[in-house]
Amino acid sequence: MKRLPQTFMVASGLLLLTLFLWPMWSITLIAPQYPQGVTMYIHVNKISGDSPGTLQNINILNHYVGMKPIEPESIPELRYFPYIVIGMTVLALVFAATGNGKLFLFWAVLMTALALAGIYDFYLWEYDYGHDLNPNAAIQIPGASYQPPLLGTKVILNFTARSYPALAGYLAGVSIVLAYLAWWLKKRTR
């Protein structure tokens, strides 16, 4: 029981590394021409899909309504987020080695702030893609925007867009909960 808080902090740090293994978010578009849906996966360092041509198909669909193409190489967050994840993992392991409950709380609060900042940044990207439209697009509907939901389901023209955390996103959330739990247990055992 005495080492449980430190074990939770180690687990917190290691769970963040799952962001390199699995996607953290998914957006699925369902329409009559895509009854099974087309799913785009957002990883900490790349964007992929449920098939090799997914991103190309989404870009073709987006082109008709004037949305910019989604080009992963032009998204700076995909280049620097991996360093933040590695840094937070190292911090979790170092803080676990110290056994200092205040550092556990500091890590949990910092990770919460980073997660909220990341979600807000994602919202801004979605907003920009859905609202900054080419005025010469083939399909133009006055006042329409094509921003998928940040979280949940939304009907956009003949598409149903679903946006939810994916496996690594949930595991990163568990990581934060474990860090708060590590702090709480450390405080209780003192």
Contents of the next structure:
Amino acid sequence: MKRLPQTFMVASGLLLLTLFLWPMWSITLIAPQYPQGVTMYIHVNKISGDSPGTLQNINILNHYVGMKPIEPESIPELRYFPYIVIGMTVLALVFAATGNGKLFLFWAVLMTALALAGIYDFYLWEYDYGHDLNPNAAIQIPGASYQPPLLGTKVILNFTARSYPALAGYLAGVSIVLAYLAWWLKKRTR
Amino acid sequence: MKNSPLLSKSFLVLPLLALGFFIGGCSNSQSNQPGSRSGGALSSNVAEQVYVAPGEYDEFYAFFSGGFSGQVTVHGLPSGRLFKIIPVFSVGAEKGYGFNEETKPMLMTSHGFIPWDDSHHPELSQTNGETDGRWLFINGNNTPRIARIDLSEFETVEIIEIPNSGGNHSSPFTTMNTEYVVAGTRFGVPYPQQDVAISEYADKFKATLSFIKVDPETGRMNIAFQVLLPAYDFDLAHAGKGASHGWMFFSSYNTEEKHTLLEVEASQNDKDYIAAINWKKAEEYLAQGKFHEVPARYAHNYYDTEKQLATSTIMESVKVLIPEECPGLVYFLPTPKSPHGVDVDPTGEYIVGNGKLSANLTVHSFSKMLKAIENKAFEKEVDGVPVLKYEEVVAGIVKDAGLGPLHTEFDDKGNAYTSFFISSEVVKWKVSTQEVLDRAPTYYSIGHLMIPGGDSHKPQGKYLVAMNKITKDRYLPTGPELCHSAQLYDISGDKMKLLLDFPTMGEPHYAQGISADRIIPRQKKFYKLEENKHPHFTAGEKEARVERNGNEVHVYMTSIRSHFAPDNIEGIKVGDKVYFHVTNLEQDWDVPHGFAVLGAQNAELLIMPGQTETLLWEPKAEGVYPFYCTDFCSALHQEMQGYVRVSARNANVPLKWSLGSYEEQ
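Return one more block: the form predicted together with the partner chain, after the form predicted on its own shown previously.
Expanding to the full complex; the earlier chain stays at the top.
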């Protein structure tokens, strides 16, 4: 019982590593021709889909309205995010070893800030894809934008777009909650 | 049976036979009489039984042969809906089969390129006597061949020609684990093939029964051996199963060995033979080297799914076993009245000879056959083949069952169902007692019938499909040529119940049925680009190009929604042979692209996602010719088009190609 806060901190750090196993976010497009939907998964270091051709298929659909192709190699976040995640894991383990509750809180707040920054960054990318359109696109609808929802469901032309955290995204959330809990338990037992 | 010796006189024979000895036997008490419009007699719950709601799947796949169309059609049961026509032995302009460079070799034979055949009997591969949904085999009757269709793609992937053969009718009928599929000669031919007087038939002509080994992993076929027999007309076949696994049974007629007016001359013997071949014994003789390696030219065509390219190889010899040198290899079972189908019940004990000129069905017993062989109960010997005594092998007779029995299939409850061509009905009887249980009329003149798994060790029961040769007044008339039809019966109860009529393509002879859950998990949705090993594959638009080599021009083209790359080509000259190698870059299910160019003298290409196909185009006159995508692929499908400029033979127009603003020289 006495070591519970530290155990929580260790768990917080290790849970972050699931970001390398599973996607953190998913965007699903549903239309009559796609009864099962087309799902794109955003990982901490790559973009994948429910089939190997998903990204190409989404890019084909997007090019009709003039959206830029989604090219993982041109998204720098996918290159440096992994280092931040690993850094935060190391930090969590070091802080757990010190047993210092204030450091637990510091980690939790830092991680919260990083998560919010990540979500804001995601929004900016979505805004850019949805608004920076090729003026020569085949299909042009005055005033239309194709920005997918940040969280939730939105109808974009013939598609219903759904945007929600995926498994590792939820686990990262749990990681943050555990860190706050670790701090709170530590404070209470003192 | 349009090409059975019966047909030409069947209408004449029918009333005569019926009057002569069968009045009252033929189902006149049935409610579904022709003329009374059977639809009116159907109760409303029948409609529910065949109704597959929009978006729902059928319970069974059914594969019908196309007969003189040379193809295979894929339907669903119970709805009867048509899903696909698979081109097999005939060219298929719809998707360029036999026209594009990749599939032309599939139709090569020792006689050169042959664009047509007559496909009769589809047969699903089996594992432990059960249909496994891996491959579908089918025979080509006219220029003897067997084809294999891969059921992950529903495409023909292999065709092997059968040498020393004429009329490959008793084929392909598989053994319990698809160890072999078989082929036989419906027409005796000179052995070896040579210029000889037809009147020397009995001396110079022979029949062969061929066993084609199927590789258990890849499905690739090879002729393992042929058994040389007198020039009887071998008609149909079925493998032993259970206790009789290891044996193959072939029916025959014309044991008279006549060569003219067969409808009379080949109907003189009271009994013809079912040949029982012990193929496990044959394997022993092969291992002992007791075969003759005989020169024979035949084509073996194989479609490599990775290279997406067929190759045709001419084979030079075949192994032949001669019964006189191989005791115990072949026995003849006398069977009355020119038997057509030979059908083995699911247990493997009963061998049904459908004596097509008879009212009776002969049922032989496998265990009695073994005993007769042991006791040497032989009537005589023909060319080294012992003829077993009829009464020593027969298990029983289905008496006065109908007229003109052709084929028998089985359910999973010990019942047999026999088609009667002349009396136009299906008769259900109990295998163990040969007692008639039920009869149902067909509209009209049934040939084969099919129960899913009904010729295997483990029938799936539930439905029976009758394939009818004549439809007369059953459908809206379409001029002199009318459709053939299938009729679906519910056989789950004691009485057969007619559920549905549906028209079929060409002339389906036989069909195979299989529950959909054995096929669906195998389905390929598209070909992965990274696995494409086609020699003219174009990996992406940046690699699209045009290359000239003398008067051969190779266009490495890609297609993706909604454009070709390149879509403007100049520098082609009259007299060039232009090869369009089109790679479909899509990686999604159900996004084929077509390719057609004005003046092409072959067909279109219909390229599945991830595939490469090649169309040869030989422009005859100067001009600018459009090409376009033929499959409505996307919202901008109509814009998916391009131009080829063709200049004079001696012109200096440089080779040039482009797509949009992106240009390359």
